[in-house]
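This document opens with one chain alone, in structure tokens, the form predicted alone.
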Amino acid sequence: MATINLSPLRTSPSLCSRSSRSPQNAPKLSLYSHPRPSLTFPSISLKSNSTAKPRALTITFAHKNLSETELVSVPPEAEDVAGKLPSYAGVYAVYDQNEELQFIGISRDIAASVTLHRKSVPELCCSVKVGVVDDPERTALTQAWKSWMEEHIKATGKVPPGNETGNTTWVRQPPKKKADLRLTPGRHVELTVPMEELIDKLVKESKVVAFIKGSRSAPLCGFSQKVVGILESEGVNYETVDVLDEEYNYGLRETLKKYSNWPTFPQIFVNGELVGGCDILTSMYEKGELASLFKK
């Protein structure tokens, strides 16, 4: 399988361990074409040194072959990873304790991604190879990833375990959104229980209920979206009911206004009691009062 040519990437100076010129005129390695905070990594030489031998290379450019890139051990403590690996965009390959390749990924912050792997699968994330990509755009990152993947497949005849279809060890899947509740089987079905009793039963049997405009996965107003965001950030188990759903919650809006004596939406109930709307919930959230409320 042919290796993808990454020539469209902006050309960066090559790394040199020696130079025939004097130290004053020695070329410096420029990782980026625009100013960025300078970070010093213990094992990278940014300019030639006539007295000291260059140490092992930690950072390489993504157009380097996977086989030519230095394997670097990952610190056992996750918080130490950022001090050893770059917080730049690029491609990285993760190896287990037997130096078997487990996963090849791309990231806009390599150190942060490796830190997450170290926390979630420490037994599989023991060392890495890193290639910094000068152009952080998705296309350049994908090209670098393809180049390393193709090289590994050509050498071994197989895809790294973590990159196999269906593998979720290395890539976090977004959690499935909980379904919104419907209070009736449909607007054309005659209710045997009044809507007010359905509301009363729901709020008293559920820990937290949010009556919002739209669904939790697609709120239809800014206030409802903010309420969902706050409840998600608190990690609380909550129910949502769409007050705009005229098919399955027909008549809910007017009945709920009378039930709660609150004229606007969203409305949030906790332990059967009305807390209020978006403003009150936001204020409690900013004051750090929600955690104790949800624990009651």
Contents of the next structure:
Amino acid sequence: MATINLSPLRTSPSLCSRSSRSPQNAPKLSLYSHPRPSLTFPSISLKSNSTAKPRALTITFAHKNLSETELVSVPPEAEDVAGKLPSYAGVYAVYDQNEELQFIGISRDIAASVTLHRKSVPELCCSVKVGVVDDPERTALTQAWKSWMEEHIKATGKVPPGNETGNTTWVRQPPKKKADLRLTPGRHVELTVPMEELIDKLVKESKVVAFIKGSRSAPLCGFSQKVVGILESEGVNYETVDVLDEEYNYGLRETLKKYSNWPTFPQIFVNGELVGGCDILTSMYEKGELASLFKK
Amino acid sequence: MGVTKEQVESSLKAKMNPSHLEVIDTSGGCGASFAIEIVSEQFEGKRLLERHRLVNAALEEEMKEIHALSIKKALTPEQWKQQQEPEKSNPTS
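Follow the form predicted alone with the form predicted in complex with the partner chain, if you could.
Let's see the whole complex now, leading with the same chain.
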């Protein structure tokens, strides 16, 4: 497949299209009436369609064939993605560093979705092709997705790995749904290892651990809530342990206070070291020091 | 019974020798929750974590009764001066 890695300064096709909406008599799109988009011919019809909305012109340029769409490299920094990719609804195809197609998805906000992919699987999300679909209907989006999928399958005989059944790499999983960790199998099971060792093992084996009151999806104290909010907004992969869980973390509070020599909760550990409580995390967050801390 | 603002203040004054100290009772009266701003020379050359540890240690007895201690500021006199100055010089600049 002929894909070109654009230099970072070039804009994506869909961005160009936004500035070229003006011509009134340009060919109209009948993408969605096209029963089976063919591979050799763009999935856009050049036949004039008087009932189409004037704005459909955007789609004419934006949503091209997969093979005709230019490949745009994804900036490594999340804040740069929005400047390079459109924050509009549409279809997008993600490529890895070998320019192998990994996944075709649809989104209400392409830039935001690609940012999330980039964060969760940076090694698989090196460049993208995007096609803005200027029709908010889900059926329109699905149709655009289908046409790209069909085109790719026809060309390669394969479904993109990320679109295979059972592959959840690209599905956005609500991070808060992640389960809180339990330190013990239950309070009535005798521990073979002291609680202190369990804590030590956990904080040293996980990059970021937050010991909070309540679960990560429903923290039970304002400080824990704030900590979860900060960690979420940093987009860092972190573990949580509910220190109020008397069944599975029985005795944790007292042991942890001694272990960390820190009297209150929440407590946040990074790379096995106590960073501090809510105040310290908040202060570091406000100073922008967290990103470098999590990178270590 | 909880801890009073005065108890927290006197413990911190005795152990930290602060040049500035502000203790706010945020518990609404039960004495279980405080917010603190403290400036002390003892913080010199120490990370935020170590500074908080000093405060926590100074309040070891009180912490048994306190549920929430929020250390808003733990600064050295030098840092405190720097923080105060921009506020003062703003109107003139």
